[in-house]
Every structure is written in C-alpha cells, then in structure tokens.
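In structure tokens, the next block holds one chain alone, the form predicted on its own.
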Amino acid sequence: MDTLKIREKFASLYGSGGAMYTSPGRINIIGEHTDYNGGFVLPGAIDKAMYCEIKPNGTKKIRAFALDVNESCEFGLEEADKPTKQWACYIFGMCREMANKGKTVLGFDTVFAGDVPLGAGMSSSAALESCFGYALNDLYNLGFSRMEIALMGQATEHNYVGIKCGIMDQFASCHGKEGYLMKLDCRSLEFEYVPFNPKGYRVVLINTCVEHNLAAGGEYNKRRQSCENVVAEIAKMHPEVKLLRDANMDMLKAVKGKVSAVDYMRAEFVVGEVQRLLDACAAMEKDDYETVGKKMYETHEGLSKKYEVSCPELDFLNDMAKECGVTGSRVMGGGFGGCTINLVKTELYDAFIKKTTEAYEKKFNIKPKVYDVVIKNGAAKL
C-alpha cells in the first residue's frame, strides 16, 4: 500500500511530525469457528495490512480520519463519548480498554488506510484495532504485551461493536511472522509457529464480493449461543466441559436429544473441526500438502452443510476449485460471503483462476476479485 497519500492527508490536516505503524490482517488455513469454542486455529498474518499516522494533540480529544471512506470524526475518551461511526468504535474502544486497565491515554490525531479488503474475511477489524492497540502502546509506552493488546481488541469487539468475536484475528494480526503460521490454543492462549512453506503451491483467495456484516441479524452470535447450548447440557454429565474444545464425540452422541437439531449439528462440526486442525498440523509437518487440502474440503463442507454459514456463492468458488484440480478450498471466516481460500499447485494455477472467474461472473453477474497472498510479520512501527 502506498503510504504517501496517508501522510499527505495527514499533513493536509494536522501538520506533520506523526508517526506511522502498521498492521496486518490475517489468513486462517483451517480451524474456523473454533477459536470462541476454545479450539486451536492456524492463522497467519499477510501482505496486505492498515496503516496509521498519528500525533498526540495535547488536549482530550481524539481526531481520526478514514482516509478510505472519506469519512473524519472527533470524540472524547470518556464512557460517554462514544462515537456513531462504526469504524471510529474501534480506535474509541481500544482506548477505553487501555484505561480501563489504569493506563493513560491522552488525545491524538490520527489518518488511517488499509488494503485489506472489508468484508472479505481478512479481519480489516482486527487489522485497525491492532494497528492502533500497538501504536498507542508504543507511542504512551504503555508497556502491554502483544497478547494484551490482541484481547484489548478482542475486547472491542465484544463491548463497543457487538460481536462475540474470538482470539484469532487479533492475535494473528499482532504476533504474525514470515514464513510461519501460528497454531494457537485458543483456550490457553499457549501458541507455536508452523513452518508455512508450501513449494510449487499458491495460496489465493477468490472474493465472492457478497457483502457480510456478521453483527447483522446476529447469525454469528447465534451459532455462539448453539455450541453453549451443548457445552451446558454435555457438563451436567462431564463437569469439566467447559468449552465445546474439552468434549469429544462420545459425549456428543450421548446429549443428541437433550438439544435441539440445530445445536447438535452446529457442535458436531465444531468438534470434528478441532481434529482436522491437528490432522492438517501433523500433515504439514511432513510436508504433505495433499492431506492439508484434503481437510480444507472437508471444513468446508461442515462450514456449509452442519454449521451453515456459506452461501451459493462460496458453494460454487469450492465446486470449481474441485473440477480445477485445486488441491484445497475452503470458505474463510465469518461466512455468509467473503472469501475461499484455496491452496492451488502453481501449474494450475492460472487455468483454475481463468476458468472460476469466468464461470462466476456467468452465473452470479458479479466479478470476483482476486487475492494472492504471502504470509508476512505481524503489528510494527513503520
């Protein structure tokens, strides 16, 4: 991304004198829906990040401007200043999280932009919070950890935004290193990195371009609600089930009419979710990419058939990665839209993107878009 046009605008509006920081946002190659269960996840951070410039201002105040929507806002720091604007409830939430855990955060001004594309499943969200979580950390040396500021921006979510957001985003978004995925225990925050290093394949995400706000009609909250449903009902019988991560099939099959269909099909996936995840590690360990697709098929078709939250968008990108010989394809994020992500061999690669394009646009009258990405380092000073 070209940062220029950041520091112009920010010149433009506030003088110079700011410093800039950046960070990314994330790809997940397996483990969907399992991070809010206290399952594993296998994200990685990209090449395509947010960016800010920001001043402190000397006074209370906060000026921030969204350089990619066109959009300025000013608002305090306080409980009640919370801002209407979506976007801005981020940058306000994270400051208020810093204060609520006794640090000072003063007024500033601030320019951001990103290339992360919203609504594609990247965590653009996650990429702004952590952006800013770690440049007022450096800029007031607040001293958080990379962890603390990645569940500050978990925090966000869940009490300025309204969604019940996992960890992954904001930890991929502020721990991500070159090279390596991270294989993070969601339910002791204890995380390794995975060599990612897929020879002669391509990692590419086709954008449906239907739009998702996961807040919207609160599907994402409600497939939350299922899977507590089940832990509930699976711990008057295993007291130390406290997530869906602690249970295993056995014990599902045992509560099958004690819940609902609905739930009992949601929570099915998930646990068969968190062995795939390991299956996929194992498999990449060895260097065997055909096992590691083999399981993305396999997630998405849970994601679209058990946990239903693709769309026939999604549906027809995986069957056209299947007739292209993709050797994985999976629907990525929240759902309901957004992106596949597909681990494609690189001799395919340009037949497989010729032909889902054009089949795409046939049937749906949209154009994708289309998204290589190379895994890259996490939240930095610029």
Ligand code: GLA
Given for the second form:
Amino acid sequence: MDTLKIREKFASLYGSGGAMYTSPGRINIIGEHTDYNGGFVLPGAIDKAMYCEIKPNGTKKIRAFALDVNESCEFGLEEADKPTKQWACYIFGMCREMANKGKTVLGFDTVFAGDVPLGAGMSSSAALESCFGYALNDLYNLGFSRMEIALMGQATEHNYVGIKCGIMDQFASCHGKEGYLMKLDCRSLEFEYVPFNPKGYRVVLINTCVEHNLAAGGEYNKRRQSCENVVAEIAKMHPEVKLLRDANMDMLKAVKGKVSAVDYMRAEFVVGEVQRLLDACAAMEKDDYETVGKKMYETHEGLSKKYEVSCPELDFLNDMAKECGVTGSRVMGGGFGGCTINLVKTELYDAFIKKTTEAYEKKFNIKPKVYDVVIKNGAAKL
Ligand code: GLA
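In place of the form predicted on its own, the structure of the form predicted together with the ligand is requested.
Whole complex next, starting from this chain.
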C-alpha cells in the first residue's frame, strides 16, 4: 500500500512527521475455531496490512485519525476514557493492556489506514492491534516480545471489544515470515515455521463481500460457550480435560445426552478439526496437496453443517469450487461472511475464477473480490 496519503494527512493534522509501522492480516490454511480450544492453527501473514504513523505528543491524550473512514477520535489513557468508536477501542485497549502490565504509555498523535478488507475474515482488527502494539512497544522501549504483543491484542478483543477470540490472528500478524506458514500449538504457544510453496497450485481468496461482524449478535462467543459447556461435562469423568483439544471422540460420545444437541454438534466439529489439521500437516510434508484439499472441503462441511458459521454465499462459492475441480476450498476465519480460501491447480485457475465470479454475481447481484495469496512478514517498523 502507498503510505504517502498517511504521511500527507499526518503532516496536515499534526505538523512534522512521526515513525511509520505496519502489521499484516492473515490467511489460515486449516484449523478453524480450534485456537480457543487449545488446538493447532496453520496461518500465514499476508501482503495486506494496516499502517500507522505515530508520534508522542507530550500530553496524556491520544489524537487518532482513521483515514479509511475519515474519522477522528481523541481520548485519554485512563480506564474511564474508553472511546465509543470501535476502531478507537482497538488502540485504546492496547494502551490499557500495556498500562495494566505496569508499563508507561503516554499520549501520541496518529494517522492510520490499511488495505486489509474489513469483515472479510482476514483479521483487519488483529492487524490494527498488532500495528499499534508493535509501534508503542518500539516507541516507548517497553521490551515486550512479539508473543506478548499478540496476547495483549487478544486481551484487547476480550476486554475492550467483547469478542472472546483465540490467539491465531494476533499471533500471525506479529510473527509472520515471508514464504512460511506457522503451525501454532494454541495450548502451549509453541510454534514452528513451515515452508509453503505448493508447486503447481495457487492459493486464492474469494470474498463474498458479505461483511461479518463477530461482535454483533454474539454468535462467535456462543460457539466458544458451547465448547466450554462440553469440556465441563467431559471433565467430570476426565479431570485432565481442560480444553476440547484434550478430548477425543470417545470422551465426547460418552457425554452425548448430557449436553445439549447443539453443544454436542459444535464439539464434534472441533474435535474433528483438531485432527484434520494434523492430517493436513502430515500430507503437506509429503507435498500431498490432494489430501490437504480434501481436508479443506471436510472443514467447510463441518463449519457449515455442524458449527453453523457459514452462509448461503459462502456455501455457493464452495459448491462452485467443487464443480470447477478445485483441489480444496472452505470458509476462512470466524465465518458468517467474508472469504473462502481455495487451493487450485494452476491450469484450472483462470477458468475457476471466471466461472465462479460470474455465477456469483448473477446469483447474488454482488461482485465478489479475488485476492491471490502472498505470504509476507509480520509486524515491522518501516
Ligand atoms: C476469528 C478469531 C480467531 C479464530 C477464528 C476462527 O478470526 O479472531 O481467534 O477463532 O475466528 O478460527
């Protein structure tokens, strides 16, 4: 993205320039809704990011300007100063989480913008949190690690936005590495970089342009609650089970009838998904992308029918992928709208994109957006 317009706005609002930071959005190959269940995820940071120019202003106030929506917001740093605008809460939350860890963050001026599409399942909010987390850590020399910044981003969602999300998005935004996916164990927070170069395939996102808002309706939090209900029941017999990751299908079957049918169905998806990720990783090691693709379709089926976080538009894109012979396809991220991620043989790519985008537009009267996936680095100073 061209950061010149950020610099121009910053200069016009606050005078001389500040420092520029960035943090990206993410994709996830497989492992959805597993993070808050202690399972694995397989994300990668992408070439779409948030950018902020920032400069301490010598006061105890933050003056922020969101260039993409042309809105400004001014707020203090105390708990009682919580702004009402959601975008400002991401910045405020990061400052508060740092203060709660005993660090001193003082007032600053900032202009930010980005090219991570909002509500598309690519983690624009995590990119924003990580961008400011990384910037403040660097500006004020706070000494937080990337993982600590990610955890404060997650805490911001929990405490200042109201989404009880897992760690995947902020983790990926902070730790991304060009050309690599990251296999993260969300229970231990150990991770490894996995080279990603599926020869003969392309990875492409298709955006339904149905925007999700995970906070609205609380559907995301309800999914998490279902998982916790099932864990509580299983733990009566198996006290070692603290998260769904620790459970297996037999343990789950043993509590059928003791938990609600809906909770059971949600947990069935998660237990299956934890295993699917492991199977997909094993297949990737052997360059067996046919198996990876099969697992992606299974994930979609589960997210749609059991976890119920899909929508007609996403299901349509998934059906089109199947019809076009695409190797793997599924809804990506939290769901309820946003993108499908598709693993497609290079020679099928053009026909798939043409046929699918035309059919989608005809059916829903919405022009879908297409993004080729490019795996890039995580948070950085520019
Ligand atoms: C959202 C959340 C993540 C994760 C995904 C689903 O992106 O922020 O923590 O739970 O949904 O995998």
